[in-house]
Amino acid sequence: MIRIGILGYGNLGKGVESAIRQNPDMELKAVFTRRDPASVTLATEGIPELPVAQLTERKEEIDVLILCGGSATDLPLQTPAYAADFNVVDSFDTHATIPEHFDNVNRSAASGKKTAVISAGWDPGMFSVSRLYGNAILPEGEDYTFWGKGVSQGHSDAIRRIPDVIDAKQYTIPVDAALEAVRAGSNPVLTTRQKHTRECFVVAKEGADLGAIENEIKTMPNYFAEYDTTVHFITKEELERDHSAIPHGGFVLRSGVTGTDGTNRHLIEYSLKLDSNPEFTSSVIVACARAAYRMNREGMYGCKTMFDIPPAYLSARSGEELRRKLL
């Protein structure tokens, strides 16, 4: 059994807890917050919740730790700190930082001679993988990425942190006449405005100035401003009614041409549709823990990607039994 411990209980450290009770070879060990560890209730009945502090003494009871922090403040301080006691995975997804974040995690790791998997998910990750193998089969050709339809965890966010906003949710939707001059191999040069356009559906405090709160939305640099953006106000509970769950998706395209006259024309697609954001990534979290710790017993020492790991260390079935079933 690979016994795992999970570090932060919010939506992605609850879909981890989930995760590991679908895998059998896999055994939750502890759940470590940095919240009071009484104010916190796993679904696993029997493993403890306890407090960040003592995660350095449990060390020889967990083989793999999955960090479940945010990207932009936890993960960068935290999984080259504990990279170099434990196995460890995150799901780090600023992908501008993504190489500075692998220096960092990889000196931890190898000094350690623990196995560090980063940045584990569906984009960075089953994404990443896609257009790894779209780059290499069709050299030549071109890379589109959609995401969505699905709930921005980052862009609500931004949108909550405005004066005068209560709640609110950002959906990513793509441009369906860009995603099908992709799928017709037109090869098309695309602006952000062009490939995907946002909704959002706010909770403003009663009294508000709805107009610049809009205004605010749609001008934000990064987020809004480069997008056709439409503001919905709506009240509290059809927030809660309408928009709880927390969906996403999208597509990778790779289209390319062969032949001596580059006249034969291809596309790969891939494509997720998701129920859950946070439990499919804890999900993908889960086969890469899986991953590290076959890594880490022969000896590949430091930080890794989804690039670097064997497709079948990421299956819990044998060798056999993947080329029997699934080659």
Second form
2 protein chains.
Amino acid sequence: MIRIGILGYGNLGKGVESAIRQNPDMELKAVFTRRDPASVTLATEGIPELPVAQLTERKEEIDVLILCGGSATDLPLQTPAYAADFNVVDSFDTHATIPEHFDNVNRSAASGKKTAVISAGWDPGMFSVSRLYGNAILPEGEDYTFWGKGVSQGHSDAIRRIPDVIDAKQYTIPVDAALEAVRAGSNPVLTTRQKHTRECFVVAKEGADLGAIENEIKTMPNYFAEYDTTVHFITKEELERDHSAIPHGGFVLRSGVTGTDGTNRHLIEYSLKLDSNPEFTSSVIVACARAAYRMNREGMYGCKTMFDIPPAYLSARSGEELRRKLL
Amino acid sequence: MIRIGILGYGNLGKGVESAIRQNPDMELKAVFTRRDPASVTLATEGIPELPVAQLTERKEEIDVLILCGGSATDLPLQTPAYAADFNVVDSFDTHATIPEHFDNVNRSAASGKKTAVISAGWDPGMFSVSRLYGNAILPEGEDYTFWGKGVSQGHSDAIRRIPDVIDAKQYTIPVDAALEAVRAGSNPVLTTRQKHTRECFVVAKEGADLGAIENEIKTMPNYFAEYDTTVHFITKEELERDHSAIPHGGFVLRSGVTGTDGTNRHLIEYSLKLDSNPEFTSSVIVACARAAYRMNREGMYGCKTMFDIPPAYLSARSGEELRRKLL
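Please give the other form, namely the form predicted in complex with a further copy of the same chain, since only the form predicted on its own has been shown so far.
Now the complete complex, all chains and molecules, led by this one.
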């Protein structure tokens, strides 16, 4: 049994907890939290909720520690800090600072002879793996990644910061025509606006200037200005009834050519349709925890990403069974 | 530079030759053939065509030998034979006997401290890898693999063996309604007939009994009897004009659930649309040759499949560049 610890009990931590129950070779040992443990009620009975201060003294009981904090402020500190004492997995997703995070975690994990898998999930994660396979197989080609339809937490938060907005949900939606152009093999050059649209559901204060809010959303730099954006004002009840789920997904395409004269076209497409973004991310993380455990036992220390994990290490089945049933 | 040798210069060998030209870290050293080398003209100038008997004496010049023979009679003998002296890659695709082939190759490669990658391609190969990732991430779910639209060599050959048939091409076609049912998340139980149809283009001798040929095709056990099959009789000219390409492709889907009550559904879909089945297969093989070379240098001896290859080993780029650009 691989003994798992969870640090952080938000959506992701809860997703990891339920994913562990789907994997018979794993058991949850404890959930560590910065909140008052008495205020946290786990879905799994009999598992202790402990203060984060007790983590290090419990290190002999935990084979892999899964870090379920956020990429903005938690993981840049937590992952390097804990990777010296634990095999760890995180879902660090700030693409621009992955190289720096990797180096920090690598130093720590290598010094402690531990194995740390960072940026596990679907993007970064399975989408990255799909881009890598596509590039390795078809070196002459173009990459396309589309996201959605799904809820963007960052964009929803940006709307919520506007005065007189009570709550909001933002959906990122891939543009069908752009997807079809890629699938047709025309290798189009697509602008930001041509690839995705943004749809916002906003609950405003009574008497708020809706036109002003809509204008502020649509012209917000980085978040909305480069996109065709639709804004719907709805009630708090409608938001809760129709927009409380956290779906997401998307498409990774590699369009390339082969042959002596480069005339044969090939299209590789990987897509996800997810009812729950955090639960799917958690499911990837838990498979990576298994890989981290195995890699550590084989002396593969330091920081790793899904690029470095042989696919078989993610699975509970033996190599022999995998070859017989899935190859 | 990774120095590649090719054994066998059919469609696959030619595909490997052109794929090597797309990979700047590789060079083709020689093509070995069982035919009279004088009868073989390579697409690449300046590369020797050599008789297969010279292979072993050239072993110092070749980092990876790519075996481009067939799975029925060539590879079961060739791969174990050469894996003792060379790092090798093959595309052995008889699913039922992969475990036996693996054991034979493993003994040989391990004894010679070589690395052998078997069953490289897309099915087995990238489709297998997709099934494995899907199963590891979503342990509670169902697998679906659809093939096509594409040419099945085995089924085309079966038609050609019927008396009075001059030539034939058979297309395997996935049934849209079945694909859509899987995508809708209903986890349907599908019969063979519900998943694929078969379409045949047949050139018959003048005066042949077309009705008898059509009946023989449609009732042929294992090949056609379990499918809805359409037969078109066409001229030799039409067959050459409209059916000389070797396209293929297909879909691998994993449909699963997560969450405490298992109510959140997720769909993972991997698909390929290939203008040339042998050229795409060759492109995968060449990426696996890079991995075999690297794994061998790191002491990872014996038989491997794509399940055992960390994705990064397939790419010519450094780990640092991969993390920066593709993660």
